[in-house]
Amino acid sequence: MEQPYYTKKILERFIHPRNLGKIKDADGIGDTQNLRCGDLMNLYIKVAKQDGREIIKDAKFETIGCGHAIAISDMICDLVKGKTFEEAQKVGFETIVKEIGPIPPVKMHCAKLAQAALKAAIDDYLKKSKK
């Protein structure tokens, strides 16, 4: 039997997905695109400490794209709350997509291009606080 196109959880995260919106005073931003597809990812980190350490808090994306775009934008929101950056960074799309389950390989850059915008946001905060 052939798998499907759209899966019960990449649906679920499309239809309704639990991290849509800006941080308005994020501390870091990730915006990245694929040309090829037209797809646009902005991924938004709030920070804070815990333990000493840094994490991040809260996350966020706005995402203009096909429905496993904005579904992966949801789940890699998820799987990064909570996280040290050293811990996040190693949130790749091989993870993402393990979490939200097979998807068809010509949406394979959809997991790389959310990979892009955290490392992006991550990256952004780094840069403005000078680290």
Given for the second form:
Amino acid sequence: MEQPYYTKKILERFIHPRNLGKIKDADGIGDTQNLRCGDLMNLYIKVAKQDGREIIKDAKFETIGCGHAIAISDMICDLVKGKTFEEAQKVGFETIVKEIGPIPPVKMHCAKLAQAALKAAIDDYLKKSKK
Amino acid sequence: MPKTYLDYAATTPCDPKVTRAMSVFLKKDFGNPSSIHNFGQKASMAIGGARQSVAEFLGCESEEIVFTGSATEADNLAIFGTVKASKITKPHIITSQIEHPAVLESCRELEKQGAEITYLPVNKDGVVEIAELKKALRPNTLLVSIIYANNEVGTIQPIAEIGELIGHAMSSGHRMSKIYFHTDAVQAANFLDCDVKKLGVDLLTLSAHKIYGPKGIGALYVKKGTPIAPVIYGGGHERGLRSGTENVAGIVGLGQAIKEIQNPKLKIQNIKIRQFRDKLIKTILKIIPGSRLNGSLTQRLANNVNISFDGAEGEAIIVMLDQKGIAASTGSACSSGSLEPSHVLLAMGLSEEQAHGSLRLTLGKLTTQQDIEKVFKVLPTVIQRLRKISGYHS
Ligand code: FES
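Here we have the form predicted alone; I need the corresponding form predicted together with its partner chain.
Below is the whole assembly, all chains and molecules, this chain first.
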């Protein structure tokens, strides 16, 4: 652990997350549990039509998770705004690390938690909109 | 911003008397204690003095003390060493579910090698029940290893009673071996009586850096006549039980630290620490709803506070507290980097979520009233903030 366990950027996001909370009339809600640590995450998305395509207009989250989970979820919410579902789900680990700096290897699953929650939220929307 | 350190169970700062005693053996009297010349002999004498100090603290002979590179190593020596020296082909070891990893992982390794291990449960207060231990005894039981005071929740185990029970068990029934009794007294040493005769133990582990001494030095008490084999081989230092040139300065530091914790002044300090602890527990539980104390309130080390908060995750609490100048811990610092919820809290019956949201504050001799008040000021806002992030409502 010779690298700082929490980098400056991660700390900043963790202390002042920008995309915190519920979206009241969310179009899709994803909740996931982290199987390794037992932590929980909810991710809310608001969907809009743009040029005939569905895009994520807004994304917010709530989590009982560590600082990395909080910072990464917050980052993901920023990164997926304005993207189509397909583009959004391509936001991978490398993109996150590029934005936020290195994460300790044991915390990889915290990043996955946010990705899983995003996927669940999209699935939730698709299921609802089919009916 | 003044830093408030409330993680004394992780490690303590060296007492100035300790560093002073040590520095002589890093600089002026640097000799190798195995050397016959004057430099070596000075170092050798110093080790003898430290050994004597440790022996006095434990109420034993100085030949019964083995210095090791850490308490983890001492635990390993106690467990692997007795099993190796035993003639039983399939020995049985009794330990608890709330041991330090140094003991737990050693037992797991022996289990892989074919030993039988019983991991005793604890009650919801985090204390081993004597009746359970009695039931667990088998004819091939070789070793019982129970931690004196737990490092995460500070619960004190009934070591003297267990010692007595083992004594009785040995005089009744058919046994394949004498049952040897080991305790890890690393956390206990600051606060509890460690007289090995009163406790009835054959093996006892100490660490220097938890008692205001340096890191990298531990000791194992091995009662005379206890069959034990080394785990490290070499030049035959420490009566062949721990080869390797002695860490002279470290040993001297441990000796000095042991002297200091017997200082009558410490008794008074410990009363103060206990008062701070009680105040912390009472006030936190009162001002923060959805919080609960983990571990017995009465069978508890004077310096340990361990509280779970609903809707907040332990590591996040620690990082936010650190940002505000308070150093604390979730469970044991030794296993940080592993994310699994505390095995100690799970053994006490907490759910995974509860176990993952715990905060440990451990106090020491430099803790002040201001430190305590800072916690009262900062902690509620941190918990509130994290609960907002988690969407938790009390
Ligand atoms: S440790 Fe649970 S989310 Fe990171």
